[in-house]
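This document starts with one chain, in the form predicted on its own, laid out as structure tokens.
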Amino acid sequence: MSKYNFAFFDEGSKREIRRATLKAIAIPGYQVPFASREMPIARGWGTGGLQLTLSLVGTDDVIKVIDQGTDESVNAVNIKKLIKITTGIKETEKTAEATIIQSRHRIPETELREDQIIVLQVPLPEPLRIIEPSEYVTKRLHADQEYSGIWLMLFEQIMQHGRMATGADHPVLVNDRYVMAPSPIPRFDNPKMHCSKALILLGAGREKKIYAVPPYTKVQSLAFEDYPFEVEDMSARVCRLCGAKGIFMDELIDEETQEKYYQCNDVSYCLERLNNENDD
């Protein structure tokens, strides 16, 4: 006999989750509140992804957790032991077999598909937050579609550094209506939540919010028209153990030689690439 129920809830908690998530879904970008509940690791450290992966999953799910591009950090492992224990379902680190994925800080390089839901940890869903501590007059601010403040950030940044110089979470308009914290992804990974084939789910624990990108919706990253939204140039980077090029990389140092190299930030496309290259 198990000592925990089914993926660690009691039904009424997951219940609870799903019907925020499906409001969620329902109105892509609005952050729902919702009873946040108390996990066995601390606040921060993904709890929000971690209560909507454990709402959501059934006993034939595989399960993939990444943190910042690799499988195999402290916050992706503890993660995983814990639905593993509590769950018994298959785990993976291949993005094309899991049919979960939760991640921190990044959205896998392999395009995702239809059936797979792709949940992400979120430490401040609140993208007006920098500029307004109030969450009634934030609240009211969203109902109005008054952005100006946003707008005025990015305006000033331009100004200091002559470019806007959000290095992640960069604001996003999701469906023409809501601006969204797309979570602190790098804004190379903005344009993969741009008419997603995955739905695309947001959990943050802490600020007791959940929200939503349901495949196919449009997402367009915030930017001027004499100041369009550019990505991290990766152009000139090749991976080192694989060759990938025009992917999210990693600058590393060489020990011995302290000469620059680059390699894969998403640890299972690179070990996939190196795999197929071996079985040709």
Second form
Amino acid sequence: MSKYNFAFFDEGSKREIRRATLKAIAIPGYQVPFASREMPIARGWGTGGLQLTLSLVGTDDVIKVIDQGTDESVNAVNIKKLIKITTGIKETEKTAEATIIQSRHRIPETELREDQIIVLQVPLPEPLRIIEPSEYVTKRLHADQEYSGIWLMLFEQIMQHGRMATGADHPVLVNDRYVMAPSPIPRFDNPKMHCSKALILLGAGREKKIYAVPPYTKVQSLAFEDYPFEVEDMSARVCRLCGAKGIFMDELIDEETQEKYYQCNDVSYCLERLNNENDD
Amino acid sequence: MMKFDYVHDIQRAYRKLIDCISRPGTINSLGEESQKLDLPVECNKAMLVLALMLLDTEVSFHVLGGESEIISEKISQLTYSSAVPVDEADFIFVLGDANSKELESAIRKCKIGDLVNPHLSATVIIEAEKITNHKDLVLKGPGIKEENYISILTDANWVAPRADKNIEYPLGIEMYFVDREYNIAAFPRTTSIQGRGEN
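Switch from the form predicted on its own to the form predicted together with its partner chain and give that structure.
Everything in the complex follows now, all chains and molecules, and the chain you saw is the first one.
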């Protein structure tokens, strides 16, 4: 552990990330550019989130890292290892125990508290990139609050598919000002951002952007009056392991019977339910 | 006495500042960190902790108040940040003995960013006499559930000049306050602040 500076970074790097983070919180949904240091994992594999976490973390923190709902996938495990080796802090799988939760593509099912911070890893922070390849132009579109392109994109989806067809990363309007990419969380998680009790920080390492949603901030998923925003319908799905309903499920196929079945996507939520059952 | 730890004390102070700015109206104490700081700079130690946390060669600053030149030089030596005129500064430190005209004029002159880069705006750090949770000022905006309250005792009137400065959101400035007992509070540009009884 002594081979590394605490939390991997030199203090100058932390300082730069911290300054960007403070401005990001002050302008909800606005993407603040930052230097994005070289990390021992490749850009685009969670380095934005990781840099935010390392700039925040202290000796009293308890860290949880998840990747698409699981604490044990390769991306989560390696990020957790790096944080642990360079800080020596405790890790947990229980959402309620963590002070900082770094996540790739999910917001946990257990509601977050005011004393927690969630850090989301973002591959493509620019919601307008799909309609405009130039960063120079998208920055000006945000400046002018000129969002007709993204509305047109949603309108075209309705024309083609009869509904808005965003799988994940459905764009949101933050604090009535900036259209923001919520990171590729399922639509199911978008409402959790609205007036969240926890501070939400988003980091894109490859694209060199940090942005934030402070607690108790208005976050609206873009939608039309006659085509309202809808989350994925999970109402008829029951977890095969813990029997949970009304949360985000993975669809799996039983290889022997070829039947579909469902399982909680948030693995630690599922495990906690199973453990509680055993206690009863 | 414990020595100030430039890694861990700064980190702890930073998390308190994050808490303050993401939940305007929250008051945190930098007492523990500030008291450990033993540097030959005659200014509020909590303010100095913030300077060490935020300043380096990549940003600029300006100091207002009585001994501003000496303090400016010391901060420059400690952080490698360069002192610049108030209208160019990324961080503006307003010492407790600055007069109210100086503060008001600093708020009027400091940079607010532009629509393409609203983050290139000043952060004004002000030493107040006392920060308490009395219901003097009513706060609303992101980070606040319904309403929050705070009382900040200063000579200067900063509420109205700040409101004028932040009128064209997303342009605007951030304001951090420290008091003599090393309490801190922070207001992003999104916070609407009104005196009690005003509408």
